[in-house]
Each structure stands twice: as C-alpha cells, then as structure tokens.
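Just the one chain here, laid out as structure tokens, in the form predicted alone.
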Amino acid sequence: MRKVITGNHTVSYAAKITRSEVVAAYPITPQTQVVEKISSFCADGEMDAIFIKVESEHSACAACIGASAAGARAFTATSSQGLALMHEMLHWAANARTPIVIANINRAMGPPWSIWTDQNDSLSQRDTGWIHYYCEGNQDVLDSIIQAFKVSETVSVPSLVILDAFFLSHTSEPVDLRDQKLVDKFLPKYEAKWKLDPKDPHTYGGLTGPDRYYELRYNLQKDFLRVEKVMDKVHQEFKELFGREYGRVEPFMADDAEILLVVSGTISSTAKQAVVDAREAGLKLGSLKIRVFRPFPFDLVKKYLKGKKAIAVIDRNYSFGGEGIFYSEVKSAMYDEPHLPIYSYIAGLGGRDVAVKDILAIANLAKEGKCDHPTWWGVKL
C-alpha cells in the first residue's frame, strides 16, 4: 500500500507495522504528530500496544527502558530539548543493553527558541552508545525504523532514527507502507535474551565495582563492532524481501568523481541534483551520503574518498570550540591519506535553506582549494 504522508506520520506507521508493543508518548514540536497518530491507532484498535502518556521525555525513555527490560518491543519519538532531557536515560538504555528504537526529529537547540532543523540535538548524544541512522526521505524513515529494530534486537544495542524537522517531518511524500506479512517475516516478534521475570528473579543494573565495570563497557564496544556486519546482512535481507537497497553509506556518481561531497540527511537529495548539474557543466562531482553515523563507517568512507582531488564535507551541525562533527569523523577516517585535501563547510543551521546553487558554489570552492577552517556558508553579519 502506498500513501502520500508526512515524515511524522511515516514514523507513526513504522511503529505500527513493526508491532511495537509499548509506546511512551510526550509531545514536542515538531514531533507531536507522531504520537498523536499512534494514539489514534491504539484508540481505534488498529495497533495492539500499550500507550503510556508520561510527564516528560526523561520519563518517556525510562518507560521504554522498563518495557524493553521486561521483554517488550519499545518505541518513542522526540526532538531537540526533549532528546537532551533524555540524556541520562540514553546512557542507561545503552548500558543496560535494551534494544529500544527512538525516532528523533532533528531540531535546533535553544536559545534562541527554534523549531527548525539542524543536527546538534542528535549529535550531542553520539557517545551514549546508540546506533545512529540519518534519513534522506520519508521512505528511508520507514525502512530505517524497520531495519533498526532488527539490528538493535540482534546485538542488544538501542537505535536513534533521525529525520530533519519540517523538510521531512511536515513534508508529504509517497511512501510504500509495506505488506504486514512481509514485515512480520523480516522482523519476527521480539524474544529478549534476558528479561525481568518474577518467576526467575535476577538483579539488573545493580552496583558494580572497577573489577567488573571495565569489562562490561568492553563488551558493549565488542557488540558495536558486530553492528556493521549485522547491518550489512540486514540490508541484504531487506533488499531481497522488499526490493529496496540501503547501505551504511550511499554513493552517487562517486566512483569517477574528482571532487566528492560528503553529506547527510535531506541535504543529500539536494547534493544529488547539484552533482547532475555540475556534470553537465563539466565538473566531475560526486556525493557520498553517510546514512549510519554510529558506528561510523570508516571502511566505506576510506573506500570512496581515497584518490579524490578534494573532499567537501557539508555539516548541518557544529561542535563549538571544535569543528563540524561529520568533518571530524571523515578526517579521522582518512588520517593515513595526508595529501588528500578535506574541506569543512557549515551550512543550514537552524533550518536555513541549503540550495543547489549553494552546494555548487561549495564544490567549486573545494576544487579551487578555498576554505576557511571551517567555512560558515551563507553567514549574514
């Protein structure tokens, strides 16, 4: 079944067709429509889930942790300040190995108060031990949530599925909602390896000392190292069953490109048009979308960037006192390619539009080797 729906309602349908069993709900713009729609599904009997109305995002994440620890498939959605309020619980969810999935609608952090998009809310959580997916379109949103549950439940690591505020959350696109029988085949009912059970009592998350804590964190990292192989297998299974292809990174006309753009989120779509226009003008431009930010795809970034004349990383985020966050990761991946110029461009913070003409201008600057460190593109002072 295909429907023309917003990114927010795509998230709602994803929660439904993945048969999420517990949904914790706290509204925050621009996420509110997600939980409103799920509430309607539950009230109308279309979705068999426990819908918990909580008093804060902190409680929403805590409710999901409790549900997941008891063996249920748990889901919630949030944005910006709401995700920041969850921060303590995000650490707890990852370290407790609860395979929750949260949809985060990227929204700038205040003050000044903003409801428009950039990536600093989700990237502020990059070290909490969650898998991070960055979505380009609404179909990507639906499919990423389906895949995220499968990956998370395989490795016992939670996932954030991230989409741009308004560019996706409130924009309608055609979405194939998937046949429920096929989704059930791809994503069977969650069977927890360990769960809270009064008939088989154990202590979870209790006090531990230096003699055990270190190894527990090492075990989490070991499973993160498994995530990439699990993802690649899940992507292949998804392609065979549904006919749509995904990767941890997604190149566009990258193989023969001399100048390569590194992008994420909705800017990826704009970059593709810029690549087409540049090719028509004689510039061998290509792009590489980073879809999975954690674990960072070092191997694939090295594969596609090696041998290029210049790299332009476009970040819709910034680490203050540092640099663009994707840029830092790309530089780290390419540390043993010292003669490869990698340039940093900051663009689109707070929902500022990043148009094809902007990306073409950035590509030409990279070709000419012109970049401050970094270049804040389009700043009006």
Given for the second form:
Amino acid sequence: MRKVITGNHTVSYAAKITRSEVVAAYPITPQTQVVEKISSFCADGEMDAIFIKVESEHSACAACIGASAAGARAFTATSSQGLALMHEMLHWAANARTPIVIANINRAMGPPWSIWTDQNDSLSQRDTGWIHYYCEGNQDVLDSIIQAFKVSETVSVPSLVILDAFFLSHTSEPVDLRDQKLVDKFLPKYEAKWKLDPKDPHTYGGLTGPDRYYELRYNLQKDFLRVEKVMDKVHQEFKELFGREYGRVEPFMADDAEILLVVSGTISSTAKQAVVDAREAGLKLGSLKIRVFRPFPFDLVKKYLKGKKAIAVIDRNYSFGGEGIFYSEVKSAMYDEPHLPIYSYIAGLGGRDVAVKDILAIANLAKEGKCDHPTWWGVKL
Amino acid sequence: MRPSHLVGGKTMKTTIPKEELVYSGHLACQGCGATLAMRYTLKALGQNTVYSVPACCWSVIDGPFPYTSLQIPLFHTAFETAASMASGIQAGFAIRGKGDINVVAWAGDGGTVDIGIQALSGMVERGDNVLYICYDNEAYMNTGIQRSGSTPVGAWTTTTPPPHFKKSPKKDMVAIMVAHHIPYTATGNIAYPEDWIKKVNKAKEIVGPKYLQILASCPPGWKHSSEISIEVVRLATSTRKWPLYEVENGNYKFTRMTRKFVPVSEFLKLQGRFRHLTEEEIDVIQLLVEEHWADLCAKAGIENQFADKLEGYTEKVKKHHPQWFHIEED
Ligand SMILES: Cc1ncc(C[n+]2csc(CCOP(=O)(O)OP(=O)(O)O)c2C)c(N)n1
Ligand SMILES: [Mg+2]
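Could I have the structure of this protein in the form predicted together with the partner chain, to go alongside the form predicted alone above?
All chains and molecules follow, beginning with the one already shown.
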C-alpha cells in the first residue's frame, strides 16, 4: 500500500510492520509524532505491543535493553538531547549485545536551543558500538528499519536509523508501506540467541577483569566485521522480496565522474540534482551517498573514490578541534591514495538550507582545488 | 535436622524456607547485611525470579565473570536504571506470555534514593508490575563509603568527615512511595527475617509496583566488627530508629511493635560512624526518632506510648532541629 506520509509516521509504521513487541519512548521535537502514532496503534489494537511511557530517554533505552534481554523485539525513537541522554545506555545495549533498533531524528544540540537538523547528535554516538544508517527519504526510513532489525538480530548488534529533522521527519512523501506478509517472511518473529530465563539462570554483565574484558570487545568487533556481509545478503534478499535495491553506499553518476561529492542524509537528494545540473553545464560531477556509517564502508568508498580528480566531502556536522567527521573517515579510507585531493566542506549546521546552488558552488571550488580545510560554506562572518 | 531449636523447653519452628538460592563463595565482606538480605529475599521469591541489579555492592558480591553466586538470572545494569531496566524486562516477559516471572529491581540506597529515584518514580507512577527492593546500608559502600541521601543525620562517611558529618536527615523513601499511591510498600531489617519474608511473600502476590526497603548493616561502612552485624541492626528497630511497618493501599500498619524504651544511643554507640557525636547531638537524633515514631503512630491510627518522650528537650536541641542539624561549636 502506498501512502503519502511524513518521516515521523513512517517510523511509527516501521515499528508496527516489524512487529516490535516493546516500545519504550519519550517525546522530543521533532520526533513527537512517532510516539503519538505508536500510542494510537497500541491503543487501537493495531499493534500488539507494550508501550512503556517512560519518564526519560535514559529509561527508554534501558527498558528496551531489558525487553530485548527478556527475549522480545524492542524499539524506540528519539532525537538530539534525548539521544545524548541515552548515551550511557547506548554503550550498555551494544556491550550487552541486545539487538534493539532506535530511530533518531537528527537535530542540532543546544545551546542555543535548535530543533533543526544536523548530525552532531548521532555522530557523538559513533563509538558506542551501534550500526548507523543515514536515510535519504521516507521510503529509505521504512526499509532501513525493517532491514536494521534483521541485521541486528543476526549479529546481536543494535542499530540506529537516522533521519533529518523536518526535511524528513515533517515532510510528506509517498511511501510503499510494504506488505505485512512479506515483511513477516523477511523478518520472522525474534528468536533471541540468549535470554533471561529462570529455568536456565545466568548472570549477564558482572564484574569482568582485564583478563577477559578485552576478549569481549574483540568479539564485538569480530561481529562488526560480519555486518557488511550480512547487510549485503540482507539487501539482496530485500530486493528479491520488495524490488528495491539498497547498498551500504549509493553512487550516483559516480563511475565516469571526475569530481565526486561524498554526502549523507537528505543532502544526498539535493546533491543528485546538483550532479544532473553540473553535467548539463559540462562538469563531470558525481556523488556518493554514505548510507551505512558504521561499520564504515571503507571498501566501497575506496572503490568509488579511486582515480577521481578531486573529492568534496560535505559534512553537516563538526568535531570541534578536529574536522568534519565524514571527512575524517573518508580520508582514512583513502590513506593508500596519497595523491587524491580530498576537500572538506562544512554546511547546513542547525538546519541551514543546503540548496542545489550551494552544492554546485562547492563542486566548482573542489574542481579548482579551493578549500580552506575545511571551508565553512556560507558562514556569515 | 534443621532448623528448629529448643527455647525454654518448648520447640520453636522457624518459618524461613530452607531453599538456598545464594551459593556460598560470593564476594561479600564478613558480616555483610546486603548478602543476608539477598538470601532471605530469594528464599521467599523462589526460582521463578529475574533480577535487575544496578551498580552497587551487589555488582561485585555476585562474583566475577564467569562466576555467579545466585541461582536466578541476574542482569547487571547501569547505576540509575534498576527500575527502568526491570520495567523493560517485565514488558518483554509479559508480551511473550511469561508475566508470572517475579521481576525484581535490586538496588542499594544510593541507586534508589539518589541517582535512580527518577526511574523508580516513573516505574511506580506507571504501575509496572515490578518488585523494587532497596537494601539500605546508608551510604555508597561500593565506592568506599560516601554519603547518600539515605545516610542518617550525624553519620561520618568519607564525604562527611566530622565536624562536617551528615547534617541533613535521611530521605524517607517509603513516604515518597506512599505519595505515589503505591499498592504496597514496607520496611524490613535483616535482623527480622521472618517479618521480611512475610513482606516479600505479600509483595510477590500483588500485581503492580511494590517497594521494599531493608536495613542492612555494613561493618566496614558503619565501623563495627562483623560479628555484631545483626545486633547492630536489631537495635535500629528496638530503638525505633528504623521501625518495621508496611503500607498497603495507603494504610499504615506496624509489623513489629516496640513497647520498651531503648535509647537511640544504644544503636549509635556500637558504630564508629557515630563516635564523634556529643550528647546534645545524640539528643537531636533521639528527638528525630520520637517525631518519626509519633508521625507513624498517627498514620497507623494507634496511640503513641512514647508520647511523653517528645517532651523535655532543651531549646538548644530544638533550635537545631529539624532541618539542618547544626550544633554550633562552643
Ligand atoms: C552513572 C554512575 N555514576 C557513578 C557510579 C559509581 N558508583 C558505582 S556504585 C556506587 C555507589 C552505590 O551505592 P549504593 O547504591 O548505596 O549501593 P552500595 O554500594 O552501598 O551497595 C557509585 C557511586 C556509576 N557506576 N555510575
Ligand atoms: Mg548503599
């Protein structure tokens, strides 16, 4: 069934169609419609789930971990300050190997208060041991959540599915809501690899000395190394069932491009238009969307960036005292290509619009080798 | 044959279940009250039980990975999440048709009255079917005896060194729970295991949130020798400093009545953490005991047999009471 819906309601439908059994959530702009809709799904009996109306995001994440440890499929959604409040429990979820899924609406961190998009909230959680998906459109949001559960439950690693505030959360787009039967086939009922069970009592997460802790983290990374293969398989299976193709990255007119943009989130759509316009004007531009940020697709980034004349990484985020965060990752992927110029452009923090003309200007700067490492594009001085 | 013994020629039978769900070989200190609290609690709850345990001494007592001293599943969790984790576990069980499992949040006093109070309040307000148990050793013991909101007036801790000993009163967590309209809440004391087991059994049968708080001595934290762990906490109840009572749907009931007057100094003097107190300061603590007792008697609707003890305090003692107990240095 196709329906014109907002990103937020897409997230609610995703919770429903994945048959999430426990949802524990707390409202925050711009995520509130997600919880409102899930509440009504639960109240109407459209969704067979327990909705725990917790008193904070910290508790939301804790409750999801608990539900998952008890053997149920658990889901929540949040944004910025809420995700930051969860931080301790994000580590807990990953280290406890509970495969929960969280949708995070990218929103700038305060102060000053901002409700508009940028990626610093989710990127601050980069090292918590979660899989990170960045979404470009609402269909992507729905499908990513469905896929995330499957990947997470296979490798016992939780997933964050990330979408831009307002540009997706409050923007209506046509979304194929997917057939429940097909989703059930793709994502069967959750069978936990381990769970809390009085008939088979174990202690989880007790004091662990230096002689063993190290190996537990090594095991987590070992499973992270499996994620890419699992994802590639899941994408294939998804394509067969639902007819839509997904990858860890998405190249757009990248193969013959001389200048390549590296982008994420909704900027990816704008970048595609910029590519089309640039080509008409005679500039061989292409783009590469990073859809999966963790595990970082080093292999694919290498593959698509190799041999280009210049790379322009656009970051809607910043690591203060450091650099654009996607830029750091891309540079590290291209370490073996010392002669490839990789330029860093910061844009769109706090929801500042990044229009086609901005991206075209950035592409031209990259073509001319102009970059202040980084260039804060459009900053009013 | 266990466990009956002869008293005055009559045979007395203990009602404490024989089943042991705490193995020997745990990592507690000698004379640890928190460990006895766990042992008695599990005797009442039985095996169909799952624990959510935040950072506290019990994070360590249970044993280092891969060992455990409990015969029930235990999920270790972050310091402030005993309640929220338990709510999630309970929901996970309930949606899978296993709502009969006793889900217990087991936390220290710091994890309960301080950092975890928000999650606990949320859990109780929502009405989640969780039994929350606070073992109260009256300080952050795991991290080396720092004051908590449950540390009593007058106590030394590493963060309340005399003359800056704890000046503010212990939080009345049971009253806070009553203010949440909780179906059942009660106090306990490891020196009174039968009273405790009755309360745990009662709580177990109630669907909804339950809050129990059991006073548990801590020899290294309270500074007394380990062999008097029981004697010390028993005095907490016989001096009426820690009365045993329960509140069911708002109705207060004493589960152990005290008839004989034993001054609170009897409890205080056994412990190094109160050693610095002057007589006047001890008088203030006695006055706090009398006031709390009078308040409980009024709530339980019984006559206060110790009403006369409320009188006769000097103006100086009263002046330093009730809030910021602060005796000026002469
Ligand atoms: C967020 C956080 N802050 C601080 C700590 C350190 N910490 C661990 S246990 C503890 C004190 C626990 O006190 P209590 O709850 O009374 O339990 P007890 O140790 O007395 O058994 C503290 C401060 C922590 N683990 N997590
Ligand atoms: Mg304590």
